[in-house]
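As structure tokens, one chain now follows by itself in the form predicted on its own.
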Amino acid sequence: MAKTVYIAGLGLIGASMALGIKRDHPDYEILGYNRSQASRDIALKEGMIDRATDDFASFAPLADIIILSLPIKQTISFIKELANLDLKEGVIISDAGSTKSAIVDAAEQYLAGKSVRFVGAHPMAGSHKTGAASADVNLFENAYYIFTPSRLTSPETLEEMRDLLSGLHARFIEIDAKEHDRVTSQISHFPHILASSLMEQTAVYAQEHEMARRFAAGGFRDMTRIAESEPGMWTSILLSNSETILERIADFKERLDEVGQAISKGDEEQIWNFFNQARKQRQAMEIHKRGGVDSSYDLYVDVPDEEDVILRILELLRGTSLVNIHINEENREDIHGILQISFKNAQDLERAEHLITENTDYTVVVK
């Protein structure tokens, strides 16, 4: 039987939603809320979407499911909208935030006593590009999309939003909305704060050493990348879930605390632990599995400073899908450099291993 979807917020997540509930299910109607003419139109004009609107109220009583892909603060005032309104009986009502907890007690709250079922949710997939021209039917392929069941969601919720989200070909788990925001504080939200911080002391440094600038390549540069995310988002996502991460930042100034005393008194068995002990618990965890916002498969190549080299390799890959190429060591003296070519999956990573395996004689690296 067909359904009928409304997706508030075309952004990138929203669209990308849209476009891969109508690769499953081309009969269900999508309608879509955006406060941009411009998404709006975008969406219409590339079929994303059947029906568009401004006035979220509008649409929200013809619908089976809705699902609010919205900054924080505007999902929980949504949420509280809904609850005035007159919605279909045993309407499923989600969402995609970055943080659960309180999105899932307001609709604990405000859709008490409702005919609805609220189920929270976290598709961990994202870009650096924003907007529903950079909607993509794979954006979600193989990463997690979080449920975090409330008191409003009854068995066979998470069973039809499945089913909805099928053709997203995401990687479908339950977890608790406080132990979601607990874990994320740490894998997520934390590192966030970390490269703004450092690259903030840097761009201060700077100022009196000037090569700092030049010289910021390499690992600098991988671990400074998610300081160019967007302000509003983590401003609210910070807010939102600020005890777990205090605590965080608590604890992590402790541990640079007893990195500082052992290089005080010169302890050298002590820096070596603490470095191999790192490089040992990043080699166990599953880093390297597509599991989250941005972890994707790796392939290294060492490549020499010639011309056309990086062309040859791309020439190679013709028909593999990337996800994205660089090349590492930008400082370099020697005359090879590191291109890292990032792919969704392990089938298109094995793909480039043996293609550029068998046609050239450069060194290849899979982490």
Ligand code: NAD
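What you see is a predicted model, and the numbers here were worked out from it, not measured in a lab. Positions refer to the first chain, counted from 1. Rigid core here is just the name for the largest C-alpha set that superposes within 1.5 Å across the two forms. What changes on going to the form predicted in complex with the ligand:
Once the rigid core is used as the reference frame, the Cα position of Arg23 differs between these two forms by less than 2 Å. After superposing the rigid core, the Cα of Arg35 is displaced by less than 2 Å between these two forms. After superposing the rigid core, the Cα of Arg312 is displaced by 2 Å or more between these two forms.
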The other form holds:
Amino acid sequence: MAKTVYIAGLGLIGASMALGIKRDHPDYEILGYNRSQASRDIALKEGMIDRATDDFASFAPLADIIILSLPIKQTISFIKELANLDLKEGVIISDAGSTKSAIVDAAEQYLAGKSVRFVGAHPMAGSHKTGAASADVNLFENAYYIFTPSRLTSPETLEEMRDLLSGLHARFIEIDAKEHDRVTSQISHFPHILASSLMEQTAVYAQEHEMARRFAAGGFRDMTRIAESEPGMWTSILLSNSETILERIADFKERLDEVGQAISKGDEEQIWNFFNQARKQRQAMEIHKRGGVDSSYDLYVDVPDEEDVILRILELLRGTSLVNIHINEENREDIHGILQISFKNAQDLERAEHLITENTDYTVVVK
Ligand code: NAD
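The form predicted in complex with the ligand is what I want next, because the block you gave corresponds to the form predicted on its own; please supply it.
Full complex below, order starting with the chain above.
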């Protein structure tokens, strides 16, 4: 039976979800709320949604499923508002917030005793882009889509959500909200703090040592890439998961102190062990292995020293959805560099490998 889905917040996440839902359920009606007109217009024009409003309460009573895809604070305030609206019996309410305990606690507080169901959710994909204009039907492909069930969730709620979101091609997983926040504090929230601190430290240092800017290369770039993230989102993540994040900071300070002490003592063995252990741990984590959170499918092409090679390759790949393209400089004389092209899934990677090897004599390597 066709359902009515209401997505509140037509930003990157909300609009991408709308596209994913439409892919598998073209008969579902998708209603959209957005504060600004720009994203409402784009979502309507691109057929992501069927109807739009700037009055959140107006569409809520029409929906079988409501997805709040807004900043965490706004998600909580809309949950509060939903508690006072005349909603459909058994409506499912879900969200997309990057931290879960504060949102799940608010749902338990305001929605308990109402004839609604709630399941917290965190689609673990995204980018620094914002707004409906950046929507991508493939955004969640192979990404973890975490549900954090609570007392307001039943097994059927999860089944219905998985069915609704099947077109996202995500990997659904369930985890307790508090544990979600602990785990993400270590592997996501704290690394963002580190990246931004390192960036700031370097920027200040570079005022006195101008060469620092010029010499910063691959390692520095890898360490600071996420410092370009959207500040508003990260502020609300830190404020809604503060206790756990503060623990991570305290723990890290101790670790830094230990390395500092080893250096000042000149303890060669301790320093060696420090690096060696980290190296082994990273290798064991298989962070590059396909299927990890940031999984991508990479192809490497040796780029010969000829004109228009990159253009030629891109021309061959027209219609294949590549997610990133990067030229790794090489010091070999016979080639300009190595072109690294990342794809969203294995099929696109295979297709690209086939196209390039069939149509050129370039060396192609898939790792
Ligand atoms: P976005 O900036 O693209 O969209 C945010 C949406 O919220 C917009 O539609 C905006 O109009 C609306 N909004 C903002 N403040 C509002 C307010 N006060 N009142 C009403 N509407 C308001 O952001 P996004 O990336 O789509 O993020 C949405 C949610 O998804 C956030 O909770 C974020 O934590 C979560 N999330 C983001 C990512 C990511 O990488 N971008 C990944 C996973 C989860």
